[in-house]
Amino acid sequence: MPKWLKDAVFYEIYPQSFYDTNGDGIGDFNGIIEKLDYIKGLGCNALWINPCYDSPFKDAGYDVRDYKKVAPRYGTNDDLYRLFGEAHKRGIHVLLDLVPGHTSEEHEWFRESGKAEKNEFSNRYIWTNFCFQPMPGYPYVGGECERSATYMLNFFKCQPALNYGFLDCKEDWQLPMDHPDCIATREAMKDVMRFWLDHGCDGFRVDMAYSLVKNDDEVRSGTCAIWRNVREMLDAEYPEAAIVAEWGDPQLSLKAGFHMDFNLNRPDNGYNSLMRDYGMPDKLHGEDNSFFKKDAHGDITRFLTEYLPNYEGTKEDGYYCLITCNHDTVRPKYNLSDEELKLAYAFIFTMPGVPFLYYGDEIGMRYLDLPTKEGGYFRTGARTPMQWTKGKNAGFSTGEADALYLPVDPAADAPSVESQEAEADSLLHTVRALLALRHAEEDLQADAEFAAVYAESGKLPFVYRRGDILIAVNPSTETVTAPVDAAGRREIFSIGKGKAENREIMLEAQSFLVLK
């Protein structure tokens, strides 16, 4: 386990929308470099940068055309290498986004694979034997290449699936995992990882990490075997490099060799119940029962029922991580006020694992209702430009408004870093204080023990323990108490008002209390 993860706090950057230094309306590497001191001052000491490789951008860069070349919209390879160096000078680690399950249909591997004559890339992707042969159970495309065959997709039409083999071969066109061409795909991806690690990258967030081997079983034993092989390479050659899975099943991913996995937002799951329990993400309507919505009467046991078995079953294997949001998720400001967000973030930043803060969430950027952009669909509204100032284009770009990657929040009261810096009690200052507390207290960091102390269905507050620290949260509009003995402890952080006395913890409405 890389030692630096113990006290890591990640800041996710969607590079198109972070900071534009050349006025073309799209964020760039130089913009990230210019804002590294801001990120460090926020309390984040690690970055996750969404895909920045050469791409036709039919899926916002998750359709990679060249794994070893950056997209010109962001700068050059040398600019990214400089970003690694400048981040390291500030004690900031940098993860890139690895997309191992598919490429763009414009990738050179795919162009070669689609040729009629057999070559070294013919089996780099998954093909049938005939132009009209279907692929039962899998999305596929035909009629796009000179090769007389259909090919499998891994997500959108523009993303043909790379071939890591089939755990259970049922058709003569399906290759087993140990076929030399399937092993070659795995080794090619390891070569991509080595390339960026050798240039200063500190690891990878892995897109759709569960999606490699086809006809896999329920426990993804084929895909897990590949990741264990990758982990062996990292341990031997890059022991301080970290990998985090987009998987959402730590009992598979962490045991397969990932250092971290995410709590991902899915309808009706435990993480969803915290901040986004208001309906399907593409509809954005319905009754809100989110735990951190002050008048929603949420229930923390809905989260704990799912979280605790995953935490207890994997705490020796790696970190199961909480996020404020990500590029695929509706921003929490959609339904939560800044005061509600303070409590939600206080919870996230004091829980086990490595927390991830999505750019702009620290100032409460809104989710905007926008047309789709680069395959974003409903997710597009969570990918808008960072709001730095009250000036032109919210300080994101000097370009004209119609040239921006996406429009900035047009509201007169749109939050910005500039405005929140001037407010002593702003969400931004609260995030800074919370992250400073996490860095100062070892018992609040990734690997300190967690236990639910008072967690009753339909009741508040929720009280939990990290190491020797007691934490209580009350997101409701009522004063609440819990029969928890906190004798001999002192308050080291609070939002709102609370106290511990007479073997009881009392919290006023919308309060958070940390006792040591």
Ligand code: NOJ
Second form
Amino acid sequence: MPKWLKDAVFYEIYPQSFYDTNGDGIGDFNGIIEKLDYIKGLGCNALWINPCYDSPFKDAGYDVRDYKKVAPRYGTNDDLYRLFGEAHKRGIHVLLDLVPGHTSEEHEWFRESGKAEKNEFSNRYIWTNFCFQPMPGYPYVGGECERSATYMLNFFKCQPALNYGFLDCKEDWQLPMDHPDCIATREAMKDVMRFWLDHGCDGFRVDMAYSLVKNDDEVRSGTCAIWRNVREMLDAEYPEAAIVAEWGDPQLSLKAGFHMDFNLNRPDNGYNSLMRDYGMPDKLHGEDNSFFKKDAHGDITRFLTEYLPNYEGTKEDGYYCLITCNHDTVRPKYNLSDEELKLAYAFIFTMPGVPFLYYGDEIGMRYLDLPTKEGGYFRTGARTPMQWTKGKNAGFSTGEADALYLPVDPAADAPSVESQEAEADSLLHTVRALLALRHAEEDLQADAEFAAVYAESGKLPFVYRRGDILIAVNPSTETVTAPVDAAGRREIFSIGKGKAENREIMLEAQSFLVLK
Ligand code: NOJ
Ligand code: CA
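Now that we've seen the form predicted on its own, could you pull up the form predicted together with ligand NOJ?
Whole complex next, starting from this chain.
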């Protein structure tokens, strides 16, 4: 386990929308470099940068055309290497986004693979034997290539699936995982990892990490074997490199060698019940029962029932992490006020594992209702430019407004870093204070044990323990008490007001209390 993860706090950057330094309307590497001090000052000491490789951008860069070359719109490879160096000078680690399950249909490997004549890359992707042959159980495409065969997709139509083999081969075109051509795919991906690690990158967020081996079993034995193999390589060659899975199933991912996995927002799962229990923006179910919504009478046991077995079952293996949001998820500000967000973040930043803050969530950026961009669809509204100032284009770019990657929030009261710096009680200052607290208290970092102390369905507050620290949170508008004896402890942090006396913890409306 890389030691730096113990006190790591990640900041996720969608590079298109972070900071544009040459006025072309698109964020760039130099922009990230210029904002490293801001990120460090916030309390984040690690970055996850969404795919920044050469791409036709039909899925915002998750359709990689060249794994080893950055997209010119962000700068050059040398700019990215400089970003690694500048980040390291400030004690910031940098993860890139690795997309191992598929490439763009414009990747050189795919162009070769689609040729009629057999070559080194013929089996790099998954093909049937004939141009009209269906591929039962998987999405597939025909009629695009010279080769008379259909091929498998991993996500959108632009993303053909790479071939790591089948756990259970049912057709003669399905190769076993130990076929030399399937092993070659795995080795090619390790080669990509080595390339970036050798240039100073500190690891990877791994896209659709669960998706590699086809006809896999329920516990993903095939895919997990590949990740175990990758982890062996990392342990031997890059022991300080970290990998975080996009998986949402730590009992599989962390046992397969990932250092981290994170809770993903899925309708009606435990993580969803914390901040987003309202359906989807296009399919609202009318009512919001999110735990952190002040009048919703939220129920923390909906989160804990799912979280606890995952945490207990994997705490020796790695970190099951909490995120404020990501580029695929509606921003939490969509339905929560800044006061509600303060409590939600206070919870996320005092939980075990490694927290992830999505750029702009620290100022409560809104989710905007926008037409799709680069395959974003409903996700587009969570990918708008970072709002730095009250000035032109919210300080994101000096370019013309219609040249921007996406519009900035047009509201007169759109939050910005500048406006929130000036307000003593802003969300931004609260995030800073919370992260400073986490860095100061080892018991609030990744490893210290977590236990629910008072977590009753339909009752508040929720009280939990991290190591020797006791924490209580009350998202409601009423004063509440819990029968928890906190004698001898003192308050080291609070939002709102609360106190511990007479074997009770009392919290006023919308409060958060940390007792040591
Ligand atoms: C998950 C990524 O987070 C998402 O943005 C992308 O569209 C799909 N994987 C396909 O790569
Ligand atoms: Ca730019």
